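First, one chain by itself: the form predicted on its own, in structure tokens.
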Amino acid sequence: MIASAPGKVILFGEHAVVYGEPAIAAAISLRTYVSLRRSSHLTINGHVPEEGRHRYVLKALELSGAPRGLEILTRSSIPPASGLGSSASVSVATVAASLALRKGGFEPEEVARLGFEVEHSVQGRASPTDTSTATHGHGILVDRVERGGLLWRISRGDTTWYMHHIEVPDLTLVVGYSGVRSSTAEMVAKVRRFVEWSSFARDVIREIGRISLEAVKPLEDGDCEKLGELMLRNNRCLTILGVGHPALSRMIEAAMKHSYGAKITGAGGGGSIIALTDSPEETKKAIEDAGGKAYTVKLGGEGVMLH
């Protein structure tokens, strides 16, 4: 049984989503493939599994009720630790392949729920945004209230997330990876201290939420001029919250020579930026000249699927 799932980018709403504001994520054209074959014992890419190295795959097998004996092969075009959802992609693809092997198919909502549980279990805390995007594909509006186009709701403790479908046109993004690793937990804690101390920071969080909702229509319409303007507004807010980094700023400045807009994607403090462009080769070169590693991706596309 072979399943694949896409990576993702956060287009709008980083950090603000933690405080109940809406955010938008979209699938990208980079994917992870997971192949399961029944065997007398468990191997992953020809080796005995290692808990640290293969923890997402092992937890996905456990939660989806996979048989003990499996020969597992994985391959991915998503660079790890880049903010593009590599762990969510492998978690979702493994869950889907395991369910299909056991039951002959899968329901997307079940995959999204189990994928979230995998990430939550491994990371200690998680949002279902990445795993729902890897499951559904296209675009996702995540909010704490129900709106039109509801796909499913996922709850943990006192928090409920509502996942809504957004149709995303075939837009081109260039992702610039800084090579600087940062801790999502540390960035979230840094923003939380600012928000608890400052009413100004709380205003910035609400502004990010407004930008996310304002972006839905131009995203569905493919209005690149408006999207670029909103990306820059969102990035200014993220910079105010203190999650910028000189390497990210250099890549954004370089990308803007050939782009409608560019911004931090993900937790910040390192990681990646995204640039919306009609000139991907020029944008890639500009980002690489600024010290980053660049990837051209298409937005939207299918979610988890069997092959």
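Rigid core: the largest C-alpha set superposing within 1.5 Å between the two forms. In this text, all values refer to a predicted model and were calculated from it rather than measured experimentally. Positions refer to the first chain, counted from 1. What changes on going to the form predicted in complex with (R)-mevalonate:
With the core held fixed, Gly242 shows a CA shift of 2 Å or greater between these two forms. With the core superposed, Arg202 shows a C-alpha displacement of at least 2 Å between these two forms. In the core-superposed comparison between these two forms, the C-alpha atom of Ser182 has shifted by at least 2 angstroms.
Alternate state requested, the form predicted in complex with (R)-mevalonate (shown: the form predicted on its own):
A lone chain is what you will see next.
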């Protein structure tokens, strides 16, 4: 049984989504493939599994009720700890392959829920954005209220996230990976400390939510000028929240010579930026000259699937 799931970019609203504010995420053209074959022992990529190294796959197997003896192979084009959803895609692809092995198929909603449980128990993941995007693909609008195009809703504590489908146009983004690994859990905890004691930080979180909602129409219309402006506004808010990094600022400044807009994507503190551009080659070169590793990705594409 082979399943694959895409990586993601958060276009607008990271960190604010943890507090129930709106966010927009989209699948990207980088994927993780997971293959499961029944066997007498459990092996992952030819090795006896290790709790630390294989924690997403092991948790996904446990929560989806997989048989004990499996030969598992994983392959991914998504760089780890880059903010591009590598852990969400491996969790979601493993859950889907395991459910399909057991029951002959899967419901996307069940995969999204279990995928979130996996990430939540492994890293205390704060919102189901990444795992729902890896499951559904295309574009996702997360909101605290129900709108048209509802896919599913996921609750934890007193927050409920309503996941909606949105159509993303055929846009090209350049991702700039800083090479600085960062922990999502640590960045989320850092922002939480700020939000808990500062009403200014809470205002910034709400402003990010407004920016996300304002971005829905320009995204659907492919209005790059407006999207670029909103990306820069969103980036300023993220910097105020303390999730910037000099390597990210350098890449954003370099990318802006050829782009409509650029911003941190994902948890920040390292990881990646995204730039919206008509000139991917020039933008890639500018990011690389600024010390980053650049990838051109297409937005959208299919969510989790069996092969």
